[in-house]
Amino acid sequence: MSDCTRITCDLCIVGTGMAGMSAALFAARRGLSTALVGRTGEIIFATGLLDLLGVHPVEEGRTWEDPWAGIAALVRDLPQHPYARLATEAIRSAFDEVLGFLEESGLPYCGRPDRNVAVVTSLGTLKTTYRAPLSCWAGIEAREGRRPCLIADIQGLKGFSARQIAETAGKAWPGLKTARLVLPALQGAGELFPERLARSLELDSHRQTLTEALRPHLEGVQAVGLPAVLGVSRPAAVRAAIEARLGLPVFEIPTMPPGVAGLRLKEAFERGLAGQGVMLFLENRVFRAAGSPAGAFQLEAGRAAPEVTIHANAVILATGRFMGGGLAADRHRVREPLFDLPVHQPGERDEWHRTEFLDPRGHPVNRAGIEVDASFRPLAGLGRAAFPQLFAAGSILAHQDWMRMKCGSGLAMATAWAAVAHAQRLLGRGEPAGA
């Protein structure tokens, strides 16, 4: 232990999916000295689209135009969920700076003011959901409007059939045509993978093979839909370049995670965050974590073993769920593994999952979660906090089922913007932020 790098921060975050991130955007932008610390967490696995609530109740598969409207109905009908504890307001502001960062790091999203839309994807169905990448908007709209359009998928990109999609979406959406590009110069031999595809497209004369490869099927189309490939860390020049050639609107689809999508956030993040003055540990692990009664914390991280020693007067926990290694589950219980807190589980084993794996409720074990109070503090028992500074969001916490209920990105990012408001005012440090 003599040997680990000694830091001191008002605040660690211990998680890097989207509630880690957004946590570490939110305090370093109020002031608070800030280490995010984690393993390459769940954003890795996003499809590039943010909800913020699609489906309420679940058992009746009831999808939501007016997501607002979708969030009061849950409020009332599940008042344990995390989104009880939130102010509307709070939700909204957390949504928007995420966005706002997003923008100014090139990864601009689009949607309609208080709306959901249905984005198109990888298997023709549609997706409800809050805010979509700009890649994506020309084909939303082409399919609200009912214009034709190519879709094209490449030899050698596995997970992503334009006739699949156009045979699944092509009864509401007439005039669908597809392709199947060959690109010998950018694919080799084999299989042909998403990041090192949209990294060559980077390149123009990449561009130009694709373009060129296109041509011969644009007779009679308003649009081109692609795989969301079309570059990592500046997909937004990408894509114009390639319209520009083509002189049509082009779109991406989401495609299966893990995808280029999940690559882009998480740089997006990593370049804005390093700018902002976060300490990273990327890619590290914690491997012990002590709290005193009086609020201070002590974190051992590292890659292998441990390298540094974290002191921090508060603590984030956005470590996820089973995935993100958040919870751990043996025979017999669900637990926390780093601080070992309650984990509100199902009483019995036999009772975490229901008889039909597709059972349109959902299985009870999916809504498993630390418990936390009005404060996102989580609970040692008997509504008390387990430590005066420690604080959980996203994933982790209980009472939701984000993946059924569409709420992922808006459940991680407003929970990391009330953990961070209630720990800056705990510290009495930085910028005064509501939750």
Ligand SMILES: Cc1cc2nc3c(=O)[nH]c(=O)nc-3n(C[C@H](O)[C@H](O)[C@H](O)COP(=O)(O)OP(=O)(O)OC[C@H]3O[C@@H](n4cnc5c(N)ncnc54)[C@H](O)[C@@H]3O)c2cc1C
Contents of the next structure:
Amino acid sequence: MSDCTRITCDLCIVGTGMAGMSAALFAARRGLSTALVGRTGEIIFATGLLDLLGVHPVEEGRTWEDPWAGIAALVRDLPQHPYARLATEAIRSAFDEVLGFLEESGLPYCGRPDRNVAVVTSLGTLKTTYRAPLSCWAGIEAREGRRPCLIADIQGLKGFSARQIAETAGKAWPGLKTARLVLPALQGAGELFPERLARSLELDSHRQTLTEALRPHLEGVQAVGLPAVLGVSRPAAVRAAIEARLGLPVFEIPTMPPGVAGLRLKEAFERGLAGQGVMLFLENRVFRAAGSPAGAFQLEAGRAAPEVTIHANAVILATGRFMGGGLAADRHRVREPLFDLPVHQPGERDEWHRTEFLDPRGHPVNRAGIEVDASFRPLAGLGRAAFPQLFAAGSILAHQDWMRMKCGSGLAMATAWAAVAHAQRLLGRGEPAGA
Ligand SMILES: Cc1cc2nc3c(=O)[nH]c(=O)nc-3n(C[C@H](O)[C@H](O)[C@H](O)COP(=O)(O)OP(=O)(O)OC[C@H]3O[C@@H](n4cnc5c(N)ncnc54)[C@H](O)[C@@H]3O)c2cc1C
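Starting from the form predicted alone, produce the coordinates for the form predicted together with the named molecule.
Below, the chain from earlier opens the complete complex, with every other chain and molecule after it.
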């Protein structure tokens, strides 16, 4: 440990998913010196759609057009859900601040005031979400207006079939034409991966190849749908250039994960957070963390082994669930590996899962996680906070099933917003807007 670099900060955030990235943004903008440590998370698997609340109750599969009415019902029915600890204004503020940041970062989102929208997926099914990348918007409107469109796929790109989309979505969206584009100049030999294709379309000559391949299929269509591969770092410019060549609106359809949409979010956050002065330890893991009752924390982080010791006055744990390692399970128990916090979970191992894998109620283990107090501080038992200045945010929290409730990004952003507001208050750094 003596060779480790040492840094000090007000707040160290562990986890670089949607919750950790949002928390770092909020903290830096509120003047907290902030370190962010994390390995690549679920964010690169995300569709890029930002859900607030789509489904409640999950056992009925009821979808909500008005997510705010859905949240009111959810909070009434499930008073332990993390949304029940948040004022509606806090959830709105979190969303607005992240969306404003993404727009400034060249990744604009859109939606309808206080309404969910339905986005066609790569399977042709509909996904309810609150805010979609602007690159999807022409497709959302075209489907609602039943306008004739061309859906095109690209030979070699797996998991995206225009014909399948048209067959499934076409029942309620007549006039869909399909085309398969063969683009040897872009794909070279072998398989085609979304990221590679997206980066190649940042070159004008490759966009020209794409538009020339589309041109014979445009008769009678009012918009063109393509897999979400239209650029990584400058998607708006890439799409605008293709639209200008075609003289038609172009929209993206999210691809199967890992896709480009999640990568765009990750890159936008990483660029923006560096610009806000956040100390970034990307692709780093926190190996050990210790807190004192007085409030200070010491965290050892690095790539393969500890390389840096971070001294922080407060920590936000945004380490996610099983996939990223925020929760771990052995044969008998679900554990939180970093601080060894108590994890709310079913009493016995054989209660983790229901008999039917596709049981519409989901599985009890999906609602396991960290229980928090009103300030989003993990509980140690008997309602006491484990540490006075340790907070938790995102999918690690107990009493939610973001995947079935379709509330992943909203839950991550809003709980991050609240955790930062409470940390700010406890650190005595100004009065936060009501959490
Ligand atoms: C396939 C898929 C599709 C999705 N689609 C959508 C969607 O359509 N709409 C939507 O709103 N949301 C979607 N999501 C959800 C969303 O991407 C996030 O998973 C969710 O918002 C939870 O974010 P999180 O930050 O809490 O956790 P995560 O994203 O899991 O991030 C936790 C991070 O902590 C890191 N970590 C854990 N332990 C340590 C440690 N000791 N040291 C350092 N780092 C650590 C992990 O590696 C990871 O990077 C999707 C997710 C997946 C997987």
